[in-house]
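In the form predicted on its own, a lone chain appears below as structure tokens.
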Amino acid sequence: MLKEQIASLFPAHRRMRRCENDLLVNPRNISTWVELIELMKSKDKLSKRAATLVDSHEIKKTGHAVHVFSEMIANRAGKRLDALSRSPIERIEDALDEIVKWKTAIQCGHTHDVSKGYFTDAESVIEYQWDNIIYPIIKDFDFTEIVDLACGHGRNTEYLSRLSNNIHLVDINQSCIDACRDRFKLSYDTVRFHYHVTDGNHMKMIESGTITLVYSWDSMVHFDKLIVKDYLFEISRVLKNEGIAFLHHSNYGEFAPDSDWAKNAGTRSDMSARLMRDYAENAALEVVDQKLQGRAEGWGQDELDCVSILRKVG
């Protein structure tokens, strides 16, 4: 019985070390990554979250999203997954990690690139958010310089333009760039835009120290939790001393934590109020306020959301 359970192991045991092989010599393959993951976890050597992580992100052979978008994952994660590649059995955590990640970022991205009509349903109902919900907790901010981030088609950007002489506009997908450049020119009576198309986890682009107010609405609710907190030390470099971050995340996580946003209700992402005090601790950033979202903002779910205040502080 022992012989023929140790014989068992030999064939797994062997692709896992192949596939070892196989990193260091092309650590950017995501086929290779994510036959090894499946491996690993076949033979329970996942942790109980990474486990859930592969089953809900369907990171196998057959899971249709992480194989559509290999390419451009590879793109993104690619000088991670060259790091990870040294040693890829021991970190293949951090590696599904990174493999996770940028799936939701390329397949959230790419969701709202094709269907146009999410804009316009979204545009039909900010003027009740803006003057029921947003203005009322933004009113005393400073607007000298803003920050629209994932700004979509810019229907914030409207509003935040009434606000403001100087906004910059980030977004992951170059047809919403040019749909705000169609709509607003480089300026619009007296404000001035700035445009920026974004790999989907950094501003690089724009000037550290120089933004009075980072604004976000109804986009970063579908942003996987590890690339809020990529945003998070970003957002902290661009803000100004006493600079605001007003950001609306899911709170999906706290129920559904490792989830996969395309599944869950509103297509929320596994972020949650929680971890928002938890990033924004690490990345110097002091947490104002938060308020849970849901039906009564019409989200659908109690505690589905959550409006974060976070400011930086010097």
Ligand SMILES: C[S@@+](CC[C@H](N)C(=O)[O-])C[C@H]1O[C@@H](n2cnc3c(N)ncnc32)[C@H](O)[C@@H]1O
Second form
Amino acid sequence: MLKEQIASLFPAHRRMRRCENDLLVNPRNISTWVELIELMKSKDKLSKRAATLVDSHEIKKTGHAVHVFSEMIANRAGKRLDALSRSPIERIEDALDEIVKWKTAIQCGHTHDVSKGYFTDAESVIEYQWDNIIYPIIKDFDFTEIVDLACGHGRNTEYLSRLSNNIHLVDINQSCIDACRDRFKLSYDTVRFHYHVTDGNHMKMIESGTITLVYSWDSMVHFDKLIVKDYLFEISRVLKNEGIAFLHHSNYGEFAPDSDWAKNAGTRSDMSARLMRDYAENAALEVVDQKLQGRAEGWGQDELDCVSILRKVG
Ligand SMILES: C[S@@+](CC[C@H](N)C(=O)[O-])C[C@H]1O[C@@H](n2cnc3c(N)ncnc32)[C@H](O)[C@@H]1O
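Now the other one: the form predicted in complex with the named molecule, given that the block above is the form predicted on its own.
Now the full complex is given, and it begins with the chain already shown.
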């Protein structure tokens, strides 16, 4: 008889105890966390929100992404899981959030690492998007020191470099940063470019209080709400007082909360305009404006996305 078949003969509470003991010894074993989450869900011991997350992200033995990326999830979530493993049953929903957060970030990075298609196709529409959608919104901002967050292959950076002398390019993929370095080098004319690879939720290589504009276009739309939440604290940290964030993000969470970006329309995440207002307040950022976007801007459906303008308040 297979080990798993034997295990399934034991009552759920004994299997939960075994997971708990195993996690004390090996807190970064994602399979054990997943088993515990699945057991607790089967016993109705998760909140409705957590149960929805488990289903939408397939946090279960047969879930593909959570297992394919388990090593990378363990690397990035490791410290937090170490702490949570001291009382795994009580803290199971925190562990679930942590696993879901990193699963989405790693999967989103992976999708854009190997795909050259997006970057080539997107290059052809940036002139229209910049002239008709982006520049009219950002034209009066202070461009002294900019972050292009999740810069991809630099199609936005190209336009930003006409306005600024100092640009930080941040992306989860080394391949994207390499493509930008090839495109821009370290400087041209009077513009200085600074290149940074992030784990997917921070900008710790950028000094606090130095940035006048954090800019993100067509990237955050895919970021899970928990990733956006982490980034907002970082955005608040790097911005100077009165500095501005221009963030193009998903509003799909309004229709499908706690859903998986990889399966949603336009691969939009569970972020929403409403959540952005809450997260901004927690991160000491003032919401200056929000504009829902949809078919008029070329996205597949109305109110799919949102552009939020946030200001750092002193
Ligand atoms: C759809 S592309 C858009 C790139 C660029 N903003 C543009 O408009 O061409 C999404 C980019 O986000 C990056 N990315 C995905 N998840 C990330 C994360 N958590 N943190 C930083 N970059 C991320 C990807 O590597 C990719 O370059």
